[in-house]
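Taking the form predicted alone, here's one chain by itself in structure tokens.
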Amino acid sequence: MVTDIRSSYSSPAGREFTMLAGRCAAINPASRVLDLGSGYGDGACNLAREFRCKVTAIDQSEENIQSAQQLAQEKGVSHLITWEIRDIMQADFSQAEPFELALAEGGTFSFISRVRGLALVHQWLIPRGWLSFSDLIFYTEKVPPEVKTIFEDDRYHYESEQSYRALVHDAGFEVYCMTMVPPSGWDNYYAHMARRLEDEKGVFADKRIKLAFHKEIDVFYRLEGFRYVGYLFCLARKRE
């Protein structure tokens, strides 16, 4: 059942994650956190025009950036946010002010490494500060080939809720909240994903991305995938 077809979230992780992150974490406007990967930016405006806090977003993509500001905008919250287009694993945040919760959604720990996503995040949080990730994982070792070959290749391997945990824990986290994102949060991130494939320009007028995207669909529901893949939350809290 898709819950909400005009969520921009590029993971099955929605709205309903971030905000569950931030009232867990006690945020208000005198916090700062910080959005690791924002993607279209629905994360860092959904926070700050929720509780009004100061946020740090970053995205490698410049078309990302420009799309969240325009996001920003709309939503009335372009003053708290400051938009950072910046490779994750080049930023240093250990000469400023720490942040009391940090986000990294729609796989970010994947793309950069986890362990040292985890370590970093680590060394920019408060002591007790919070962080709220999302990520893919497979539910067994024994994926059908014409369902891994769609979801991993060489460069990604993907966790087990089991191993991700120890993740977490090895990093200096306890973790607070760890849950499978339901049904209806891949139909949200589906829905909003066949809309950007009749894009005509920027990244998804890519015919090799529309094509890539067709087929991780049509495996996701035709060749029943969710059998085998999860999308994982985890809202964790530092240890010291």
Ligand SMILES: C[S@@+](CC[C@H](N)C(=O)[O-])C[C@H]1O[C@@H](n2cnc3c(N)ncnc32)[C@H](O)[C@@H]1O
Given for the second form:
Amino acid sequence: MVTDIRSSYSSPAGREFTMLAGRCAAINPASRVLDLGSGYGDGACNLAREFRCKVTAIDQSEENIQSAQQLAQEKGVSHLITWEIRDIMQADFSQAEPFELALAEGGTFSFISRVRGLALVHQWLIPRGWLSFSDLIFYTEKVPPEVKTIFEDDRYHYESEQSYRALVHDAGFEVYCMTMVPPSGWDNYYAHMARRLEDEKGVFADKRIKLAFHKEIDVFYRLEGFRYVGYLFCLARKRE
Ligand SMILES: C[S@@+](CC[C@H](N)C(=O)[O-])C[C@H]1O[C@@H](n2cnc3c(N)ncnc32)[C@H](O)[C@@H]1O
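Can you return the structure of this protein in the form predicted in complex with the ligand rather than the form predicted alone?
Entire complex below, previous chain first.
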């Protein structure tokens, strides 16, 4: 069931998960938050609006950062957010004041390498700082090929909950909360994607992108891809 028709998160883990991270991390107006792969800006804007914290948000897509800046203006939080058009792998915050919370929502670690991404975040957080991320996982190794090929290719390979838990631990974090995003999260996400497929400009105007998303939505619902792929949410804390 679609529970948030206005969501423009580009992943099934939406506003509730960002809010959970902000509340557990006790984010407040003195806090500094880092949003890695900020997309259309929902995560950064929701945090800034709710907690009045300072957010640094990075995304390599200029188009996405422009949409995010517009959203921040509409929500009256643009003075609280610094937007950077940058590849996370080229970013270096080791000389900056460390962050209390880092967000890597919507599979950012799968885009940049999980081990490297976790190590960077560990370095940029304060002692006992918080990490909140969400990412696609497979529930089982026995995924039918028609489902597997939609989500995995030569470049992207996914973890299981167990293997992700091990990566988080090995990177120096303790897991506070690890859970699967409920079906409504997927419905909100695909409702957003279905709206974007009407775009006549930008990434979603591309016929190949339209076709790929139509196929993914079809495989997820009609071929019951939801039995094999899930969206993992993790809230973790730096051990020291
Ligand atoms: C699936 S979207 C998730 C966006 C947002 N966090 C959300 O949950 O709605 C992934 C975002 O990561 C960005 N991204 C991917 N690789 C990146 C990289 N190496 N450096 C910076 N941004 C990156 C993409 O441009 C895209 O906006």
